[in-house]
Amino acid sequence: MIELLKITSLTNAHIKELAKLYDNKERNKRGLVLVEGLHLVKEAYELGILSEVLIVNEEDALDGVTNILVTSDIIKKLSSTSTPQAILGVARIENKKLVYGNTILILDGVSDPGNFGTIVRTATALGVASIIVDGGIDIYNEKVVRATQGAIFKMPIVKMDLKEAILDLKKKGYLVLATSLRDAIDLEDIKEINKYALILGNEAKGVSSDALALCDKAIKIKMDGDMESLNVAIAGAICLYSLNNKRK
């Protein structure tokens, strides 16, 4: 039988400590992140990084982790959503190293948590080996975690200096591509490709001039009508899918 602890007070010291995990500095210091809802809790559990689960219903208890039976009010206090599910977990944040696979994604200043999370989820589905981040994005922001639907725990995401990352990848034989609206070739004009790194830029400013100066080619998505640009997450998905289909 699984042992259950029980907390009913909103002012309980442990609950107060868990609430602090919505602060980036606190998460980094303690190496823990809150995961909300059954799907994310199960993802963390199956990956072996779930340390604790808060449940309203006893049947949701899990073997091998600390199980705490709590009230719906406690779940609401700790949740970042207006209609939370009756389960919430605490997962360990693992330090990940860069994995050099066929495709590397570089995010140059992507700042919106929803976009960032969607990009991580899409990149995982399309076989990206690692994501390099240059910029102040809070990787484990609650909106990011939700948008990734668990992919945040699977994808190696590493913060690196942009110039250093690009030069390192070029030395290792990667073709470095950057999305741009100016002085760029159409994505469809790339006929064959081997291993590559794709740079996506900030939602408002795009890829920085420093990155564009270092990349091998600037690419753009050919569009009909009066549209000049796409959401960065959508543009990234189109580019990754198209480039993957051009492999030698």
Contents of the next structure:
There are 2 protein chains.
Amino acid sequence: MIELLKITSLTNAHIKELAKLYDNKERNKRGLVLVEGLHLVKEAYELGILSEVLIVNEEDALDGVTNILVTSDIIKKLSSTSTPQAILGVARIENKKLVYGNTILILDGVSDPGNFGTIVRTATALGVASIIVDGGIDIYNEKVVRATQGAIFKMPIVKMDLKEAILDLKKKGYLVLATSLRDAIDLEDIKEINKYALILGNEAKGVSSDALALCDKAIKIKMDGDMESLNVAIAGAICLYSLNNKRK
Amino acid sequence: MIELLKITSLTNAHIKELAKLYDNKERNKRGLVLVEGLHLVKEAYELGILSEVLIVNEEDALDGVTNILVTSDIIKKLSSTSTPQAILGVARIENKKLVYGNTILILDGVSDPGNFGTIVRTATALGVASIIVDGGIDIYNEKVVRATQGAIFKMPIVKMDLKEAILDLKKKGYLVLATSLRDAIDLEDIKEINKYALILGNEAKGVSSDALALCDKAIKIKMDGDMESLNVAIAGAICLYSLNNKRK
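Please supply the corresponding structure for the form predicted together with a further copy of the same chain (the preceding block corresponds to the form predicted on its own).
Full assembly next; the chain just shown is listed first.
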């Protein structure tokens, strides 16, 4: 039988401490993040990074972590969604190291948490080895964690200076590509590729001129109509999929 | 000089009527939808479907439509975002007819407004002629309109019975494909294609068994790792892009 702690008060000191984990600084300081719902809790548990779990029903208790039986009101207080599930976990986050695999993704100013999360999920499914991001984004924002469906805990995501990262990757033999609507070759004009890094830009401004100047090639996706554009996560997915199929 | 009407009261009868346009039934009954922000208002204006515009600044007045000068509080009341812009329009929506082009998209239960909107935007950029949807979705939901970035007004989106639609398209010579994680061929195993229809499924349940039984082929996107999956808008974009490149 799994040992259960019990908390019923919304003003309990531990619950108050957990509520602070919605703050980015607090998350980074304590190396902890809240994960909401059964799917994400399970993912964190299977990866061995779940430190505790708050449950409304005793039968949801998990072996090997701290189990706390709480009220639905406590879950609601700690949840960022309007219809929270009866389970919420606390997962350890770690500073991950860059993995130099076949494909590396570089995010140059992607700012929407939903887009960032979808990109992480897509990159995980399409075999990206690591993601490099510039300083701005809050990696463990609750919307990001939800949109990744747990992929956030598997993918090495590293904060690095954009310029340094591009130069380092070029030196290591990566072809560095950037998406751009102007002065770019058609994605399908790349016929064969080996190791590559793909740079995706900010939702409104696109890839910065600094990154475009440093990259090997700017690429664009052929579209119908002059005024059309694609969401950054969609554009990234199409590029990754197409380029992976051209691997030598 | 453009004639300006003026409304300053939050309880003005016309403002109250406009506020009702957040209700799907009301939108369909009156054939009108609210469009928020400069970008969407401009799109609707250029398409000739803008009937009136509410502005905070006189210089935003538009020729050929009803212009109403209002307070920021009125815009805020009518807006669905927390940081509304100083402009909001009312656009006419019409029952559109199916266009039998080279590519038709069929949405079998896509339920998230953000996903639906992103799919419409992507489909417009990737040359889809029409989108067929089943009964469930609220086409002009404010989140959908925002996510499409105006593409919602250009794309023929038609509600049709799924089974009838598939049979009709097959009779007309379309190859009908459906995404599926099981019992499916690799998307890249399709080497050449002419006219086709692509079925995308519900976020949780995927394409229904009825649709899978009726379609010509089930396809899947090759992914890393057994547990990975892709967001439906991402999967759709990859399929459309890849298939379009295989067009005879």
